[in-house]
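This document opens with one chain alone, in structure tokens, the form predicted alone.
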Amino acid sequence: MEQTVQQAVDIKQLLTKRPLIISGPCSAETEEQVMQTAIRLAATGKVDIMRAGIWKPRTRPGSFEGVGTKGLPWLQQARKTTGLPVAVEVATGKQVEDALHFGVDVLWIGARTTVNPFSVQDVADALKGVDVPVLIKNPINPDLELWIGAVERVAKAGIQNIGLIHRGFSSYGNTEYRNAPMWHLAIEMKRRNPGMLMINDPSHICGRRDILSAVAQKAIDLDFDGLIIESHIDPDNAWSDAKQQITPERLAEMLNGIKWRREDINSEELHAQMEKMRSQINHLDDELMQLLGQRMKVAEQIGQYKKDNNITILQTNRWNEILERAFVKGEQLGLGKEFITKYFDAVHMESINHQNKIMNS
């Protein structure tokens, strides 16, 4: 029980470094491939925590689920070889009691379970009475309020240290990556949970090795935490995506090409030049504040034009006119298409409801 206790005491304070790097297989396959991902592991000194999938979520039956129970003996062992805490993914209460049972250090909630309260609050109940960190993966789909629904399960399940994963969202068309990062809803949960733990999941967002230090810069220009990064000894034959896991040695070396930044600097020079700037943003917001007010009141004067005449609001060609003419301002402004297309998508709408109140008062 004392070292259950000692274990559990260094895992806090594990979790309070940045960044947080944890790695390892997405499947663990056989004892040895475990074993020897640990000892590659920490022989780079990169990597805090091990993680290994143990059960499975597939999307299709027949297809590797993981080897299951007998698996975690292979982690304990591994921990005690290395002195690489272990993490393992759970998405039943049975999942949970095992995992803890052969003392895994960090349990992680998946997409596929974060997306079904009923399956959280199952995990949830499971870990009443338990001292353990949890991570909590972003639900499948593009919804905030369900990530949240289960931080607030497991919080009030009595887990003190939780902490959040982003990996993607899966979003339809979608050909660059697997799983799209939408990170403004990944800063948006930070901004709502501004002292709790977040790292980027790179691997699933990716789907495939070759960007994986792209979206791993960007995620710690973004000031996360840490990442976590799928690693096997042979990646192209790992039982299960292959094509998004590299090898420690690779892991390591992508990790000291990234530049690793800070939130903030201890320059009082830096900082009066940064809020000068920031102040002339203020500023920039203001006029654009005013300029959409004024916008809304012209349209507001076409709804009431529409009433008059009984036209309807949405004007399709006048609308395909806007975007067209906006693509062309937007390039030569250095404005991204996709920027331009969410930005008028949103002032449209707007448009549309202030123009539907006058329609119908």
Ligand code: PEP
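In this text, all values refer to a predicted model and were calculated from it rather than measured experimentally. Positions refer to the first chain, counted from 1. Superpose the two forms; the largest set of C-alphas matching within 1.5 Å is the rigid core. Compared with the form predicted together with this ligand:
In a rigid-core overlay of the protein, N237 has its C-alpha displaced by under 2 Å between the two forms.
Superposed on the core, the two forms barely differ at L15: its CA moves less than 2 Å between the two forms. Taking 2 Å as the criterion, N256 does not count as shifted between the two forms: its C-alpha moves by less than this amount when the rigid core is aligned.
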Second form
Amino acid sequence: MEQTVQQAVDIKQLLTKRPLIISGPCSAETEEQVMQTAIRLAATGKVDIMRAGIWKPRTRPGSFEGVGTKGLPWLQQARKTTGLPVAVEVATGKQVEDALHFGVDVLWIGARTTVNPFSVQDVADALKGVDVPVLIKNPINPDLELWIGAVERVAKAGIQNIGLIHRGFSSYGNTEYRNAPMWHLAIEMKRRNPGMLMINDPSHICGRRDILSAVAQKAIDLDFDGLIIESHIDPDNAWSDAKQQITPERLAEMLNGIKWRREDINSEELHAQMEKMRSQINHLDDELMQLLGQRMKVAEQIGQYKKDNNITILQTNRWNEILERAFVKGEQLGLGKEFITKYFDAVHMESINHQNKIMNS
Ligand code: PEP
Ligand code: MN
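Let's compare: the form predicted alone is above, so bring in the form predicted together with this ligand.
Everything in the complex follows now, all chains and molecules, and the chain you saw is the first one.
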């Protein structure tokens, strides 16, 4: 009993390390593979926790669905040999019990589980009265409420150490990423849960090796607390997610190549510069708001005019003309077409609302 408490304290301390690096195979496959991965990960000196999937919730049946409970003693052994704490994905209450029975240090809830409140509740019920850190991946679909709901269920079970993993979101027809990062959702989740550990999972966002480091760098630039990256002793022959895994040595190289901006920001000089630029941004934002306010006033005048003369609000030609003008101007100013479209859509909607109010008053 005392042993368990001691371990819990250490792991809590470890989870405050920045950047926090978790790595290991998508799936535990054999005893040998687990041990060799652990040894090579530990040898890099860059990994804080080893991950391994024991139960694999695959999208389609017939794929490798994990070795199951028999893999847990392998992890226990690897942990004993290397000193690396271990993390495992759990999707049911029974899996929570099994993992804890074999001394797993950190549990995580996978994206396919976070989408289902019944499953999350089942996991949460098994966590009652247990002191173990739980990391919660974002749900597969871009729904912040589901992600928050999972956090609430786990918190209600009494778990104090909750962290978040951003692994991207499924989007039909998307080709560049396996799961679209939709960074704005992760940023909003961070904003709503200040102080909660938030790490990024480039492996499941990318689904391929060549863009892993770019995504990892972006996460660090966005002030994520760490990374969870899949690694395998023989990536090409991995039993699951072969395309996205890298060797422990390649992982170390990749981590060496990342610019850890957090450290840079400590110096006073940099801080002062940042403050100066931030105040410029605030100033410009204020001006933009003023201008938008004025723009809406003009839109209201037009609304009044249309009302007096019985003209419809939306005139498609005029709208196309505004957009075309904006694309040309935007290009000169270095503003992307996608941004221009979104921005003008939003401004246009607001304009219509203002005009509507006038015309129907
Ligand atoms: C995994 O981490 O191997 C996994 C199954 O990820 P996700 O839940 O993000 O799909
Ligand atoms: Mn995987």
